[in-house]
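A single chain, nothing else alongside it, follows as structure tokens in the form predicted alone.
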Amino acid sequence: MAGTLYVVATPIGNLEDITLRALRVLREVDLIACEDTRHTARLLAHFNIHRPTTSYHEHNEAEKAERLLEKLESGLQIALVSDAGTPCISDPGYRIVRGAHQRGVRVIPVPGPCSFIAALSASGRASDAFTFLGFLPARKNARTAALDELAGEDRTSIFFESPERLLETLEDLERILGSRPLTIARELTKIYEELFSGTAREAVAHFSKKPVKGEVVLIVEPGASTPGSLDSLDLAVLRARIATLAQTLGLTKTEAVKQLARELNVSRRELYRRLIEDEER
């Protein structure tokens, strides 16, 4: 008979938020599947928790996953814990939860925190719709793409960020999104915890003060929900605006034409789709 796969979140810093099922999963299986078994070796200890531990991680999850799953097959009960929050949430997980799915191996998931969450459960913007993006890009021209894709998002947008790269990512987010209400968490649940409203112009000032440290989510409230229309503006007084924002921002064309979008809240496509029906007239 197969054993289980529990999916356990563990803290995201504070001890105390570790849940009562969580410290008897980790008690009673017969291995646990950790991101970083140092890490995980002191949350453990903590508890008084003396179970084996193997490595899971990133660089080895293809190759580990296999075995772990033969020994799920075999009839053990494994717990997969992260270093912090809820496993497969922007770590590794996923390959070992499908494919104990895809041999009929139970997974059960042990909830608790997960830093994004608590982020937006504190921000104060709206949570009635959002989406999870994960990392933004560490090379500033794929950030820049993936910002300017959310032009048009009309949910909140949460991302994780590095401290190192938060500066940068704030300043591309005001040139690319503008002047939209964003909450930053920094360090939840820690002794240097952080919440910070405001716009990305003001958190550059703000985060620029002193080096940023810890881990970092970034919530971006929405811009306008309508779209605009072109249909009352002057396609001439456009091309216009389109040439003054090349030559004053650096801008190659297509650039301009994305940034002239996203002032006036126009779909980007129909902005193209009516210059070139005007050109070919």
Ligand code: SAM
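The model shown is predicted, which means the values in this text are computed figures rather than measured ones. Positions refer to the first chain, counted from 1. The term rigid core refers to the maximal set of C-alpha atoms that superpose within 1.5 Å between the two forms. First, how it differs from the form predicted together with this ligand.
- Once the rigid core is used as the reference frame, the Cα position of Ala9 differs between these two forms by less than 2 Å.
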Given for the second form:
Amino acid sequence: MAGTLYVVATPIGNLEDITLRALRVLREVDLIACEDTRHTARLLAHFNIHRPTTSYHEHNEAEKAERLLEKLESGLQIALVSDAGTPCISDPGYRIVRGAHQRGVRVIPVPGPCSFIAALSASGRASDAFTFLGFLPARKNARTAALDELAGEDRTSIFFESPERLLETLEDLERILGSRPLTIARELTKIYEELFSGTAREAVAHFSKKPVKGEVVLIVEPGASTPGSLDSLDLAVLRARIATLAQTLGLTKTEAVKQLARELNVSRRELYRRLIEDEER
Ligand code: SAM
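Having seen the form predicted alone, can you show the form predicted together with this ligand?
The next block holds the full complex; its first chain is the one shown before.
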């Protein structure tokens, strides 16, 4: 009979956050599949758990997943853990879980801490609908494009961010999305835990004081949900603004129109249409 794959959440900092069920499962399984065995060894040592571990986060992840799946098919009980929090949230563990489903191996979640859920729950930001976007792209152009997409987003957006890139991302956020309320949740459940609330500009001022350290979740509130109307706006004034944006920020005309549409919270397509109609008159 095939074994079972337990997907076990572990603490994101404070070890008291481990659940009783996670402890029992980790004590009972035949094998614990980890991102980094040295990291998980510290957790297991703290709770006096002595089970074999193996890393699934190696050079050849596909081959490693295959070997774990064979073990599951041969009847082993395996716990899948990540370095911190809930496994398979922006880490490669999902390959094993997907493979287990495909082969008819039972998958059991053992829920517990998750950084972005903890951040959202303590942020006071609108949480009835939200999008979790994982890590923002590291490259500037791709990151700008990802943030551009948020201009029309009417749900709260959540990202993981590295401390080294936080300031740059906040500057991009301010440039692209203006003064949206946001929360920066840093080092949750750890000694230097911090929940910062404010605008991107305020956050830049706050986090520029000293190097940002630790782990960070960024939560951005949606823009105004109903796009504004162009009816009351003077097209000559809009053209002048587009020229100024193009000149001062070095933007192409298309980019300047995009930027203006964001500033005014109007539909970019509608703004183009009005400008072209006006030109043809
Ligand atoms: N599995 C994890 C979870 O459930 O939250 C997330 C793994 S993801 C690869 C790692 C990212 O999670 C970090 O770069 C950081 O953005 C976020 N993170 C993890 N622990 C955190 C903490 N204690 N405080 C704030 N963010 C944290």
